[in-house]
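Just one chain follows, in the form predicted alone, and it is written as structure tokens.
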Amino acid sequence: MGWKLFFWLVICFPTSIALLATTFYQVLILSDLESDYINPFDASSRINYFVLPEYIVQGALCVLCLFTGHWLMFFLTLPVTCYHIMRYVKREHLIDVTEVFRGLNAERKFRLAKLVMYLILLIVVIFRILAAGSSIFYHNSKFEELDIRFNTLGY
């Protein structure tokens, strides 16, 4: 039972927070670019810095959920992972400095959709942490000998 809590608390929770934070940062940079607070070169270099690590972490989380048998999490992360693989294979994963304004709305909508998906992922992870923690507490309870039902069924 302790491994489930370790998986959700130490592996999935920080990963979900990191994915949510990087996507929020990218949306923030794109909105600053749209408002003309930042120039296109700085915006594209700041966003492109986080793209490949985000793809790697997302893919690793998806594969980890597949190998550990957490099917809900695997099927939640699979569409975004497949979309990341498709964009990487087509070489569309980085933002081009010269064409940043042409695809600004599409990039912002895509990152907002990812932000919502990562928020849903974080909520699921928090519920799984609570479920794993409560199952450890209830299965290792020291109050079993005080329970009348437990004592009568044991004899």
Contents of the next structure:
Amino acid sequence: MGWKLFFWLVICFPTSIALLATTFYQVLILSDLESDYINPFDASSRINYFVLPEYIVQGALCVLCLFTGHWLMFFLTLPVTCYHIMRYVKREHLIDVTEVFRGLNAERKFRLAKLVMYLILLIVVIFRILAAGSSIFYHNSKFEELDIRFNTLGY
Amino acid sequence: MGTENPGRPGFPARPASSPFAAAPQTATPFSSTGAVAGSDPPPFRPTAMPPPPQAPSPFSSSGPPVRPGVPGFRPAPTGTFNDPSLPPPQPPIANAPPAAGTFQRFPPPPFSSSAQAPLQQRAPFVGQPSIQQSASQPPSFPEPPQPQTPFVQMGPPPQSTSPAPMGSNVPTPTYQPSFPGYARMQQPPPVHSSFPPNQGNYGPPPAAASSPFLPHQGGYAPSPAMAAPLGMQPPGSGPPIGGIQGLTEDFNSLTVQTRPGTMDPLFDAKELPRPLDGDVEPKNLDDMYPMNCHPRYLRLTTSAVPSSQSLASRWHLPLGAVVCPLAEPPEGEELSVVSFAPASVVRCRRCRTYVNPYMTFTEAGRKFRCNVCTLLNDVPSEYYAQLDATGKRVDLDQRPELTKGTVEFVAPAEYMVRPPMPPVYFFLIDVSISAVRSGMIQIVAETIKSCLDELPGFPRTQIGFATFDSTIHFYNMKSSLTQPQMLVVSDLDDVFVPLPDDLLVNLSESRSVVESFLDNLPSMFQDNVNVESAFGPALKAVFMVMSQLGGKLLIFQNTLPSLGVGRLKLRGDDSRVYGTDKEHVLRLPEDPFYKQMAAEFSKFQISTNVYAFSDKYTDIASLGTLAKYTAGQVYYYPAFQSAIHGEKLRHELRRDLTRETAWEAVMRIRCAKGVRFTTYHGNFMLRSTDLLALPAVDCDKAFAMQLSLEETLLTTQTMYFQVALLYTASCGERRIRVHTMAVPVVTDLGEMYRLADTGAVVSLFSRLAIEKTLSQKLEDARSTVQLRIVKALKEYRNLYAVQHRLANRMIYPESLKFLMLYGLALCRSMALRGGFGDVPLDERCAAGHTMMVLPIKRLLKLLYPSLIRLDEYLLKVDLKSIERRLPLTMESLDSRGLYIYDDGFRFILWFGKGASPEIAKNLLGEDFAAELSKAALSEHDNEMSRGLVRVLEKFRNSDRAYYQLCYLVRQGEQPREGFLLLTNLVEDQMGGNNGYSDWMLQISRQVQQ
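Let's compare: the form predicted alone is above, so bring in the form predicted together with its partner chain.
In what comes next, the whole complex appears, and the chain from above leads the way.
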């Protein structure tokens, strides 16, 4: 039980918050770029700084979910991982400063979609934390068998 | 059969119910107004639009001439006419305005079907009575569906209906009613005085006939009516009649014939349209908006903006503009430089549009209304001038910015982020063994030395040199030295600049050091046997030197970069890649290093010109990237040999160094709300969504852009475009060059086609196609071009398919008659032609880079070069033959002749087999029978040879941007004749390429599907 809470609260929660934050930051920079609050050089270097870490963290989370058997989480993270791998293989993962305006809309759309995915991820994680936390609570108070909800949610 | 015009007599009569049928009734009464003033109000009334709510107030304020009791605005003309106190020339004035004021232009009389012939358009004026006659009979000429749609609904935007502008600022009864400040209207155009009576008679009826627009325009009607009584403004409507008619929708057509004996259709090759006059700049807006900038600066693909998104989506050609902001004005024509000092530049507060001729001044000159966003701005106190009685500023004739479409403003300090930079030239020269052997270094050093006096910006010009092979060499040129000091950097992984300054020195101070360096440079490396090239590290080092100031970097590159960052591999010799999805990768930079460097260069205001000389693969795709994002240019001399190509390099380098250059420039094109420029094509880097960063730009660079409609419906009647280039002139002054253009907004697709500009369309097409080759196969890029032409013609055909029997005819707009041929030529151009074997990869990439910057005129010449017969001229048989361009087909080549093929980049002299040996002997000297590939053309001591040199000189002088080397080829000399000339005869079928008539047939088949 302790491991479960640890997994959700200490690993998944910060990770998904971080993913959400970086993606949000990237979207923000792209909007700034479009409305000319930032020049393309700064914008692309700031975004590119976060791209690889984001890919690594996201990939790690996906793999972790696979190995720990959290299938729902795994399938939630899988599409984004595939997309990341595709971009990386095509060498399109970094923003190209010379052509940044040409692909601006597409880049933003992709990131918005990713933002939504990460948000769903975060909501699921929060529910799991609650589930894990309360199951510990109920376990301690010997009421575990009474509560079917959390058991079903646990899988 | 061939090109024919459907508007000729004998064509099936158009139904009487078409709008034009109204003309007879209205025409007759109106025609009498000149003579019997006011005799016949009732029939006329309907033609005058009912005054809208606002109309009465301005009208009544205009006072005296209005005769009480007579309804409508009809009385005004009559009153004026009868008033003996008015000078004689005014009656026509009084008559003309209603027509002029109400509609943008006079529809041509029904029979002037050939809209393009000025003579025919003028005719109506002279033979007015007979016109009336014919107009009142049931017309026997078909009228296309949209003839009566006035294509600009003139008239000021809503604000002018309010009384205040009316009083102070009477819109002239001209084509520019919305621009009251229009200066030229002071004098009646000559046309007017010669045919005054015709004006009144002839103008209005069509106006009345085109009633669909009356409701919109009624509001403005009174203004002309009252302008006339005031007696201040002659009608300016004369010239436009001649210029902008064409209500008779004019389309050209080709008849498909059947090949005798078979059922195969074909076109008669002789009837196919050919652009033998070269590029024709659009003139159709000159009369309507005479204050527009010259088309050499700004050309739109169609000089009419569609009013709705649905209309825009039916226009399948690119919708956009081609801008050449620094195009060279013809000699003797100077741009006006305007300084507002000590005040700032006058601009609209909201949309930042610069002051231009289309801004209207109101409230006694205290305010001006922005033509782009219609915001009422305060006139700065320094810029204030009273308005005269006609609403024009009294100082109009001293204000070029209010009368000319192109001006330069001196920019005050707020337009600078740093003190204006001096012109900086830095030369990065490859000194590896192949560079030494080709003789390139020698020529470069000589040319630079000869240009030192002509570099722009004396005495502030700065100059610097670096050379590289496997190491990087810098030169200390401190003015106190007598000889330059060479500093060698051999650490390629961590490059550094050996000296903080003195690598880039002031030319006038260090002149002697620079000269001695250039003298010594060829001999310094003549024994160099180094085969490596540390190009990448050298680029980084130079960047460190230049990043302080920016400037222009000229790279002379001969060996494929092999050391340090930016190493490149041999690629492009793999024919298997062609035709696969990986094909386009060959045309992209191999190493991201080059893109990064280009971005850095652009950021620090460095512009890169690449001169590549190698006889082997040098990866122009990668090197060209440096030029692409820094507003530079690629010059490629494959297998450079100083003996052969030296002259070309000399001229082109000289041109590059001495042409007027704008430094640290940014360019933006503004337009009114509802329209937005979305994509840009050319050599530049986008600094923000609509700001082009151009570290150095000159007269040989053009930029293209496409626009899209943001609002579903445009409500304005005129769209304004303003190109502003903010730059540092070589003299150290910060300047803003502003080009303003007004174009009508139209609701009719036919009108868009009529005002289309083939040159701009082709220019955008070629840029789009070349960009497409960077992400797709060549084949795809070519078929896209064809597809878009087909779509456009299909749409055009649908406009007329109902009215006319079009079976077996291919129809196309007069304005786009060369589009198909240019489309074919584009598909067969160096950049898009064939596949692997047809053009070496480097040459293809270089051609692509070149075509991305070419101004329209030069591009069209490259696509459809001129072919001219020379022997008749040289033998003085036919002196005119030199001005006659021939169709680019084998059939034009007579084997007894001598021809020159000129595409703006090279000359090819073709000697026919049967040409008299005399000619060859005179031109080539004694060795005329030898192989021509080795023969060089030089002047010989005879009349014919001198004549030829004069001709070549004349052709070269017509366009100095590139130097044309002369290649000689004899008929039947294979394979040289094949790749030099025969593949370039775009009208002939060649290998897998279509010939002109096949291409037309293909298109016409697809159009009719």
